[in-house]
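One chain comes next, on its own, written out as structure tokens in the form predicted alone.
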Amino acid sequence: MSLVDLLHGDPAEELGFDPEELKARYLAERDRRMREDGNEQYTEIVEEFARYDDDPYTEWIERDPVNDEVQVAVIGGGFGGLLMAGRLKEAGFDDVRVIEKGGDFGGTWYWNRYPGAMCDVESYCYLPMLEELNYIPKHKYSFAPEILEHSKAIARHFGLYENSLLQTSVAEMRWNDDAKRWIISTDRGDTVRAQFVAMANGPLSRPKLPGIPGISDFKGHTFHTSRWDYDYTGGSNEGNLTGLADKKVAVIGTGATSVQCVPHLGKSAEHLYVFQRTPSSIDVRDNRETDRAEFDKLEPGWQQRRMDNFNVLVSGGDQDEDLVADGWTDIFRNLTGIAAKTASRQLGRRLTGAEKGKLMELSDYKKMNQVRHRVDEIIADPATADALKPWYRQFCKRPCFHDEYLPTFNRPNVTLVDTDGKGVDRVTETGIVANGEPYEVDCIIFATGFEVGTSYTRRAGYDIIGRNSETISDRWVDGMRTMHGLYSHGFPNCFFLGFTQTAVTVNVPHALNEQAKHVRYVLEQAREQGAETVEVTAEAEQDWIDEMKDKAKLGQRFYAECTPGYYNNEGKPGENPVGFFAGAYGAGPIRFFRLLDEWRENGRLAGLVLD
């Protein structure tokens, strides 16, 4: 197929389908799923639902309250916290304390222990600090137990256990201007004074529930996938859920978590009902064991090179070699890099912006047709196959890759309950009503994800009180206010890691590592200058907000045409100042990482006041 003809001829003739008809189908599917309540459709896990946030994995350990002072407190023990604490330890900051709600390190991977849980980014890029720990993952895509163990290994490597407070939630953080210290109060009665604080609490730790009528009425067993109840199901991450052999089980949700756990539930339950509002895009996973001989030949610095190579490809650029060569890079190389280069060569000139946009859209349609065709190849029942086909652009939702999910629906004991975009009607004492039909079940499993579209303080579970008793919730009420996503005026010595007006990448630990290295540099400069405080100026903060607003325009049209989900604020992109992508730097991670590099290289600490 000539890309020139595709751009300037008849796309329908070249592609074998009508792009305009397909786009109309996408928009119709979006409209059917639109809801006025948006993010308000979800229930916060407080009061009667607070039990869904309990830790089922680690036995509670009583201890006396701590009242002391540290140089740096890191809030959160996931990859962000581990990278931040580790990079500081490398730089000679020895008095570092991690405060973590869970019973151990791991963050998302401490909580997500459901059967089949695994990373969906290649483990050689995804798992941090592989070279520092001289570790090579067992598979191309690591399973959750290995990722959790690697998290613990990082903590041991840097001696983080000795000074950390686990099973501990922050209740309040308050700046004391006289002492130039943060006062951190916890739910264990601790009072910790810290000169610097790094916020690494992450977006994927606080579960959410669907606001389904009658959700409290069910008399059977319920739990959230991020608090998996193995006492009830039996088995492990590898499956073999023997406790479900005589149970009728319902799963609500068909996102990435459900895609991974449904195959194991289907193998073990007497009967499994999967309740679907919007199907996920399911492409080939092709996981395999690691060839150690291949990695034994690599030169030092191999992981950073591999991460950079992957990041360029999945950010729309091109590389001479695709080091990862998986579903992610295949998608992007066909949608952006290679396709655009080939068309430019055929035309003998650079593509215009309009031509690039059209080529990406048509390539996207073609790719998603392949995804839908794969459903037909695998699913035996035509009606079930039709219900499992995703009708939206590739990145309206996070793509999934799995080789066992779709075949599970060929099992006689598995029923897909497609709700035609409406969701479940209600929950009763004995089960679920969907499409007006009752389904009696023994257990309901909520695969409904985490709070990512609510305010920073709601996700964290506490407020941050800065200078003049101003809270971060008040300062950010109309949207985040930072420079580089790392500092906020009026909150000295406080650094924010994660999706806070920074670059959003497919490989999140890569972004967290770049942020951690940057904060380490700033604290090194403060140490060299003997500064007690680091604070961004109001002017520098406003400059970054203006830059964020300017670059945010790049993706708003795309997400406005997407089916509702957390990527587009449940169908209302741009309306939620604290939504998932509200904190994303629109120019992309390549430009953002370069911006941080150049800021450090010039050495002026522009926008910061060190005192």
Ligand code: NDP
The other form holds:
Amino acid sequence: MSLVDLLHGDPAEELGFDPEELKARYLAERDRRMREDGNEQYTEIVEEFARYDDDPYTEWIERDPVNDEVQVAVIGGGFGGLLMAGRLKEAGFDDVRVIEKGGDFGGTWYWNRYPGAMCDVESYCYLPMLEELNYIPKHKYSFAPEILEHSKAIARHFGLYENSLLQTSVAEMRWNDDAKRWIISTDRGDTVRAQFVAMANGPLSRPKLPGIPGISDFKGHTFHTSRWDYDYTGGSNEGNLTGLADKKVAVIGTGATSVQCVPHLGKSAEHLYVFQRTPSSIDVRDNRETDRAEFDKLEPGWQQRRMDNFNVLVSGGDQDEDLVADGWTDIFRNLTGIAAKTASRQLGRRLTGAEKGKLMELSDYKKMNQVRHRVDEIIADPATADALKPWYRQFCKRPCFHDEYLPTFNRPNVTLVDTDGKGVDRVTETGIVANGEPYEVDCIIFATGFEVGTSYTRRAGYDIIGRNSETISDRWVDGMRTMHGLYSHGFPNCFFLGFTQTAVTVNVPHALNEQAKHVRYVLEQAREQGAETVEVTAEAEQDWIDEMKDKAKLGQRFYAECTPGYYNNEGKPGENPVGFFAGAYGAGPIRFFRLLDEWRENGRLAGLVLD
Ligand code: NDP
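Okay, that's the form predicted alone, but what's the structure of the form predicted in complex with the named molecule?
Now the complete complex, all chains and molecules, led by this one.
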């Protein structure tokens, strides 16, 4: 098939399917799922639902409140916090304290221990600081216990345990302008004064429940996947959930989490009902053991090179070599770089923006046809196969990669309950009602994800009170206000890591590492200049907000045509100033990382006031 014919001939003839028909089907599937309440549909885990946030993994340890001062407090002990604290320690900032709600380091990987949990970006890129710790992951995609252990190893490597406060939630952060210190109060009665604070709260950390009536009426057992109850299910991340052998189990949700735990639930439960509103796209995983010899021969700096190579490829760029060569790079190679390059060679000129867009759309349709075809190949029952097919473009939702999820639906003890886009109706004392039919179960597992698109402070669980007693919740009421996602005017010496007006990458730890290195540079400059405070000017902040707005338009049309989910603010893209991609720099991570590099090279600390 010639790409030129594809662009300028009759695509239906070239492709063997009619793209217009497919597009109409996608839009119809979206429309069926649109709902007025959008992101408001979910149930917040407060009051009677607060227990869904309890930590089932670490016994509560009593301790006396702490009242002291540190140079840098890092809020959050996940990858962001570990990278931040580690990079500072490397630069000789010794007085660093991590404050973490969980009973240990690890963040996402502390909380998400469900059976089958694993990273779905290649581990050699995903696990931070592999060279610093001289560690090579056991598999191409690591399982959760190994990632949790690696998180703890980073904490040990940098001596973070000694000074940290675990099982401790921040209750308030208040700037004292006379002392030039942040005063951090916690739920343990601590008062920690800190010159600098780095916020590494994590973007998807607060579990949410489906917005359905009756959850509290259920008399059986329930929990959220990010607080897995192994006391009830038995087994481990490797499965063997013996406690479920005589149980009828319901799982609500079919996102990336469900895709990983359903195979184990299917193997162990007497009967498993999987309640589906929208199917995920499930491509090939092909996990394998690491060939250690391959890594032993690599030159130092290999991890950064691999991360950069991956980042360029999954940001639509081109590289001579694809070092990762997996489902992610395959998608992007087809959707962007190489397809466009080939077409342009055939045409003898550069493609126009419209031609590139069309090519991407057609490649996307082809890719998703493959994904749907894979369902037909694996699933025995045609009606179940039909229900498991995703009808939307690849990046409307998080793409999933798994080789055991689909075959689970061929088991006689597993039932897919497809709700035709509507979701389950309600929970009763004895089970779930969906499509008007009751399903009696012993246990309901909520694989319904995490809060996205609610305010920063609601997700963090506390407010930040800056200069002149202004709260961050007030200051960000109409959306985040930062420069480079890192600093906000009126909140001196406070650095925001994560998804705050910054680059969003497929490989999240890559972006966190770039942010941590950047903050380290700023603090080194402050140290060199003997400055006590670092603050962004109001003008520089406004410039960044304007730049963010300008670039934000890039993705909005794409997401408007998507089936609802947290990527598009539940079907209302652009309507939520704190929605998932509202914090994403529209020109992409390559441009963003270059921008930070250039800012540092420039050496003027433009936009910051060091005092
Ligand atoms: P998601 O938000 O992706 O999925 C929630 C699921 O719950 C969706 O299938 C949603 O359906 C469904 N749902 C919500 N309400 C209802 C309802 N009323 N009735 C029926 N179904 C309902 O959460 P996940 O925990 O799966 O994943 C969150 C994110 O975490 C991922 O997108 C990914 O970024 C990350 N993750 C990463 C992993 C990794 O790297 N290894 C593994 C797991 C997660 P619908 O689609 O219709 O909204």
